[in-house]
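For reference, the chain that follows is the form predicted alone, supplied as structure tokens.
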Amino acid sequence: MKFVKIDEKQWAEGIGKLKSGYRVFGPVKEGKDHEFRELTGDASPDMAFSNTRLSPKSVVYPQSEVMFEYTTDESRPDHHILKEPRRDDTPRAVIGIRPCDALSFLLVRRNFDSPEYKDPYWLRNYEATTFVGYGCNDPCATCFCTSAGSAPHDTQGLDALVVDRDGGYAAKAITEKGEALMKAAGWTDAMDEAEAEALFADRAAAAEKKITRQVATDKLAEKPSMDLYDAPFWEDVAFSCINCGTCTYLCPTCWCFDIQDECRGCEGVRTRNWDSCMAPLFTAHGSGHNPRGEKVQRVRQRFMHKLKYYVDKYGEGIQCVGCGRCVRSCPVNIDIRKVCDMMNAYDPEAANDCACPTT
């Protein structure tokens, strides 16, 4: 592991260095919020944020991707042939990205990388893109990475983690692609590696003190699927959502879309686009007929995949990295942390002996 010291000047620099070689992107403020965007020209990324209001996975998996263009018009040899536009393929860097948006890029994987099924346009750009954390040391009141498998220094999904110090900043190189963007980024100036373990230690131990809510997951995996399924709670917890989608497009670990084709005359394309489970028309039949047709039945969806399909596939804890998005964000406050613990907790016999009795 390579441990190096980048001072304000080093650190402007490289960033300048690195845009010759990557597509480069980092935190920048919008408005009351930072969002992350490409950095062209002389910017730079803003890292005096403590966490962007979308996270940064459009990088991957961009909102609306076009997949194929067509024409009809049958004067062209090519007519009613799907062909794959041309790509920019260059390499990318995420400068800044917490922890946390990183694992979530982990869980992402096993959804569009499985032994059955590998999407090209999510792994193609996944594999394109170089990830350099950068340390959380002021978690805000929502997040709660801890009980999600994640810490505001975890380096997995990361090809490089930076954190602060005196006058700049100190990185690590995880793999060989971090190390590669170090280099190009002229970040090269070695730190002693007993000082840089007890500072990447320290930043991280302080940091984990002030994640202040702990979510209960443990005991999700031994829960029955219908019971949870069936569970009285649902109606409550529904009763003040409105469907918006906040909380879907918010979420690093959401993946769903839609593929629709755009045509105007002969010309066409196909797209894929972004879709949530909160949408009425989400699992919508050519029937008409609609299977999750009430708000009630989107709504558990959503938890149920996120806190229990998914574990159950997977085997490796939550569709969920914590990050706080969504509860921050809910216009009607429902909070995710409070679902799981009901969900941990959740015992059908306890809840049946407390029904009111039936004459």
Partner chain sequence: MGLEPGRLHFSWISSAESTKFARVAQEVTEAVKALGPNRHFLKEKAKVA
Contents of the next structure:
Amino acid sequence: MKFVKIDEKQWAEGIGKLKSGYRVFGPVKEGKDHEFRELTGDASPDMAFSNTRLSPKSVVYPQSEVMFEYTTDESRPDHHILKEPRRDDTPRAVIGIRPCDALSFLLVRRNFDSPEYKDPYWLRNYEATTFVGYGCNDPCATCFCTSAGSAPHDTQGLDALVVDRDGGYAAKAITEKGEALMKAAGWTDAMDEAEAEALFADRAAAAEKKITRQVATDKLAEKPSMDLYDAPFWEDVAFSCINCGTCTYLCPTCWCFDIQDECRGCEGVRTRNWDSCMAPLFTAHGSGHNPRGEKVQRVRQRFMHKLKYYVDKYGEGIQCVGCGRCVRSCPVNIDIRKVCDMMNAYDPEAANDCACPTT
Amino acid sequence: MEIVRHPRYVDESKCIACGACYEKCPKKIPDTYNQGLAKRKAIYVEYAQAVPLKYRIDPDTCIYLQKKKCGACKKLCPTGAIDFDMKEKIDTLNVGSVVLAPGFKPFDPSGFDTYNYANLPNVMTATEFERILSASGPTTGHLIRMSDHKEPKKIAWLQCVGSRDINRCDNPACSSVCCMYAIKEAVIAKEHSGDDLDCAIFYMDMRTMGKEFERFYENAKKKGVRFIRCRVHSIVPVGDTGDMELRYVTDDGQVTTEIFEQVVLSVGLQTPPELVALADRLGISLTKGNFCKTDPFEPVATSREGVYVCGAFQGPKDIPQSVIDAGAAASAAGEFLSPARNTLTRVPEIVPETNVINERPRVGVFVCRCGVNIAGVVDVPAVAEYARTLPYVEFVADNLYSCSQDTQDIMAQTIREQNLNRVVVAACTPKTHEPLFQETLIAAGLNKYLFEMANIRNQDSWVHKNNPELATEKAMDLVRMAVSKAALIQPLKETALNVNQAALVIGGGVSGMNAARSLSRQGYVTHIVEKSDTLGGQARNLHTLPSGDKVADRLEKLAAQIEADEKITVHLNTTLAGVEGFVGNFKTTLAGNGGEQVLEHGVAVIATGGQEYKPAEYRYGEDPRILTSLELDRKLMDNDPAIESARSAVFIQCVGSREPERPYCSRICCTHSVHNSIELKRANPDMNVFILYRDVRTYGEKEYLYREARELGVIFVRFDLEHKPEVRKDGDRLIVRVIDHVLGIPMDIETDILTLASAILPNREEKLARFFKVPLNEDGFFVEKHAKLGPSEFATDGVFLCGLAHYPKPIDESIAQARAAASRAITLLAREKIHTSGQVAEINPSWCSQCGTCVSLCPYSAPTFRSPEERFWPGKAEINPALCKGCGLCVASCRSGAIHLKGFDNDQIFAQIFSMNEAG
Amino acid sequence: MGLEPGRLHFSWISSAESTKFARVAQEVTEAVKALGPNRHFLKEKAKVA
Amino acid sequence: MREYTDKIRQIARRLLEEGKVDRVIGFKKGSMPMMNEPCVIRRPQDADQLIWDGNCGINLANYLTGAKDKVGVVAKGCDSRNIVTHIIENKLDRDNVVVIGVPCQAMIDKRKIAAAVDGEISEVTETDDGKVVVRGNGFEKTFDRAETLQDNCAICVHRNPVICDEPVADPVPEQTDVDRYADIRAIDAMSDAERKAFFDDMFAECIRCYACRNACPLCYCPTCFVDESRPQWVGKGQDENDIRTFHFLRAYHCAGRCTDCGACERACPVGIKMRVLTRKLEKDCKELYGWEAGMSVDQRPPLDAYKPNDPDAFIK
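Okay, that's the form predicted alone, but what's the structure of the form predicted in complex with the partner chain?
Full assembly next; the chain just shown is listed first.
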């Protein structure tokens, strides 16, 4: 059973069935936008969306997460001991995740699941999650997934992929996890393989054609880091930036965090929270010194990390899946596509002619 | 000189004012401090704020001293302070000068049978009523009448009881203060009892001539206090209701009776016979009214050299004037004793300070029993044991009396032996005892700020007498909070600043010259800056004083002294172009005579004076016969023939004063006009002289002049603000029309001299105010540090104030204030070095956003911006610790949280709050 | 903000007005006691995701 | 709008040519419909990058904080009031700034327009007769410009710059018949429980990115109170109390200073309407002190002034 067809009724029933074995997450319309939320009760995913406002990364990597609890009350036997709180490791399913967002988990995994270090919090959540993708038919004007190693119907990072089909959906199991989920949902109505392959291929091709904006990344790897670092265009790129951090909070591939203790009386918890390289505090030293004290340094860091250091460290791709959220939500219209092109095309020899302020 | 010291029967060095004796003393007698309205014991402290706070025994009522029985206090006293064998002692003091400040006695109205004061409990003197209104008084401020403890609904004040009265008593002078205190009592009574309390003040002339007083009067009217111009003849009881009936005549002649539930007699100030006897013993002259006689140009000097006077013994006066006099007397004595200055000083031994920075806190906790004061309620040993368990506490002790000298010595020793680096005392209030314990820290070589107090007496044992267990728990909480703060406190530095020994006096009038002379006579180099080309100021326009002195003669003498004085430099035709610096270290740029000069000085006295209002009303300027008061003086000085030939003269008072646009009384114009009316009458007894007035404000012994004028036939006609006199010209005739207040009909007076008693205007020295960062009030006069207690200085340190720049006042009062300003300035100069408090605000420059809020907000101008060229933190704000008063305004205002108050840091306060939270 | 009105009180009390201070402290204490324990704006221990 | 653009370019070019300024801050065309990007021009020949239309809502005063060189800045009414506030607060020297004053015809709200159409928008044009034409994949829709305005612009009463060195056009008429505080009064009228619920709902979406703070020209503290750690005023997690503390304290720090430029709401990625907080304080400042922020460089703001004799009866 690789391909199944699902009619509207089966779909709705399937979502309902899933809830007995999984915590189900899916897109929900809130105001004018969609967000991924846990679907409780009768709630079903609203599949009529193009891209959610926030990325679904918080399903695996919550914005604020407790690592330990402790007490300093010496009358308690377990005082001064860091204890892990009880957490919910039950299986969870993300229904309707877009392929670009799905890819982001693979990129982030490189950080949280490396040979040297395995982050237990992220990994536990990740491993408990089954990702059911939803092929994208109408990419936004800001989308550039095809330049970022993904595609509207790409399957990287997915356990199953669902596409539209007359009167319902067609689904493809990609992993065993995906297969198990489809079984649990009762989506077992097998589909003719050739017909299905054709449907998936047609849909993919049609969607891909709609992506008009291509971003060049081919030369990033070969540029010397210091050339890019010293490039004069950063002043211009950074000028309008207000360091608000919207881009990092919305980005599916931004993984940085900050660890904080919070206590009340003798009771305390250690939490970790999303952090942003746009914030001066991100790099402030206890001494008061801040190696990235200037806005331009922080802006450069964000783009260099995504488009150069990542490339160099992992030898492939970029740390971006082309979802376009940062382009869309930046209040001052800083466009990563423009920056990426600029970096890719940068020639320090020719730079002397440019109108940039540092020359 | 010899002084008699009456026995206290309590050894001052032993008494720690624990109050055990008072608890047990069986003898109850009327409390003199509370005007006999409450009871106290035979052993007592006169009042709660008494200094020193030591008990004494009243020998006239003490059972032991009278009958050799009782002695309860002696048995109970934990320190053995009671000594019944004390004898009267005569001390011989070797002094060079004496200042008399014996005060006054309120007039006793018992002799006035028509007022029934002796018979009716609800007729009170104002001094008694003050106690009723006081929170520390017999009713704790609750306004009730003594006969039946009912809250009165209607209260009447009768003014001029024992003042301005030669009919029923022989006190012709005005007591100066009663109008104002009656209004104050009425306003406070309304505040205590609610707006529906009916307050009526029966008066002759409303004399609110002090600074801001007229506004207070107007506000009282707005608040509904009734002012009735009538002298009430008698107070008649209404049956046995306790109420009283007053009969009076209203302005329009109606006879009215009204029933009041409480009557307050505004009794005057008088010199008691024992003071008259003292004056006789000392050989000093008194005035007709038995006040100390002084000269207008030497307002605090008695007739005997080296003996000075201040306060109500010199004449009836209020607190600000008394405080001014006190400063002047101190200054006069200082001038007199100048050669002996610093001949009797001693230098205290200084223990080197231990460096505790980076040491782990070692807190010592001293829990005080305060005799039974604390230990009677709180379980002190339990609190001490508890303290031992707290973090960083290394040593705990409980003391019977922490404040006693021997305990202090032990504490200092303990600090050294135990290597303590933070000290917490859980005892009474830091308000009285913190400095004492801090001295002990200093003696033990610790920075005095490494100290924290927990008030387990006033805030605990005293208020939770009936809940000993909870009180003990609260004491533990307070100690825990104090310890948590103590662990975080840091030694603080007090900045020492050299005080430049030169003084600058701005203004070369009578006030400025007197201030300068006083400073120079006490040994300080002084500069006078005068914008005109001569010394003398407004006084040059005055003819004679009521004393008969020709002002010009005295002025000339004074100016000659100034010019001959080697220590005084006079800068004529000079103004200030800029002022930099602060107390002790001013740098002032003088501009004049074609150049600029920078002067360094430690203090500044502002004596910039005032000016005469040039009237826009009453056709001033349209006829040469219409004069201002000063123009009349000029004519008198010049012996102008117009004076001799005049058949009629009219004075109009309050020209430009007490008007909505200038709502203050110019204080001197009534006396000035009355005095000049006498001069006119003397020059030409047949002249018809009229004074058109609103209230005649010849306060104090100036009242004699008023009487003299009336006796000479000067006619006084009252008008009110709504019906001001009108001046018109009929051909050559100059006619003043005024509505006669008795007849109620218009009256035309043809006059040859019309004198307009015009207001005194401030010079509105806005630039100067900015230079020295001192405030001006709405009227344009400078605002002193404290209306009552600091009249001759500014809130800004090192800047002082006198004369008309402060408020309109006559020459004698200006001179007194000039000397007071000099006296205040010298307290600063004499120290040579000033130490600021360590508890000042400090800016963390890395958090400062340079928004300037602190710079604009600080009332003391302590924050400034660093120069943009500075190497470290250019342009950030910083606080000059020498100017900072630690008020915390900037700390609260700083959005960036960059400012903190040393000694009250956020982390210290939060530590206290969080450790309190643990309690619950 | 939605804080119950009785929980916040502003008063201008000079250092000389001890009786007023005591009165205001008593009034505020009584007002707050009447409202009972505060339930708004209490920070619970951080939630586990 | 074309005339505005031409005039701005002309002024900018002249100022740079004459050396009156070292740089000019304005807007250039953005990479998406209804988006312009703040930019800096340093050479006369680059002046033609500058544009003006209904999408210049960013408050350019934010880019002037602490400027020490000579700067020309394109400023509409609210920007100019923030420039005044900057001058008062020692962030800017009046002599160093040349205000290229734009009588503002109100900004359009891209979110309102995006919500009113289905599908991706490819082009938005403003016509001279007050219409906004929106084109996208297979649709074209025309709006009255008045319907598409940003919330703060719709109730703006200071559209003309309060300080101006180089006027771009004659002043536009100011709106006089707007009610700035209808919603605030409604919140004031709520019971405390309703009000708490209202704010709980309002902040539910907040992701604490602090975009509102960073977009605000008033927020220039070197270390914001949310970033302080001794004491830590605000927790860093997603606790509703911490979120509320952040929003209320931020608003209070803007009391008497906020010009209602709308930068905070525009920047918020999740659409929180936090202007109700700042406008409540704006209303209080107006009613209690007769104060409107940024109207004159000669007056100290009411919350920066100390008077020992506070005459107001609201403290008792």
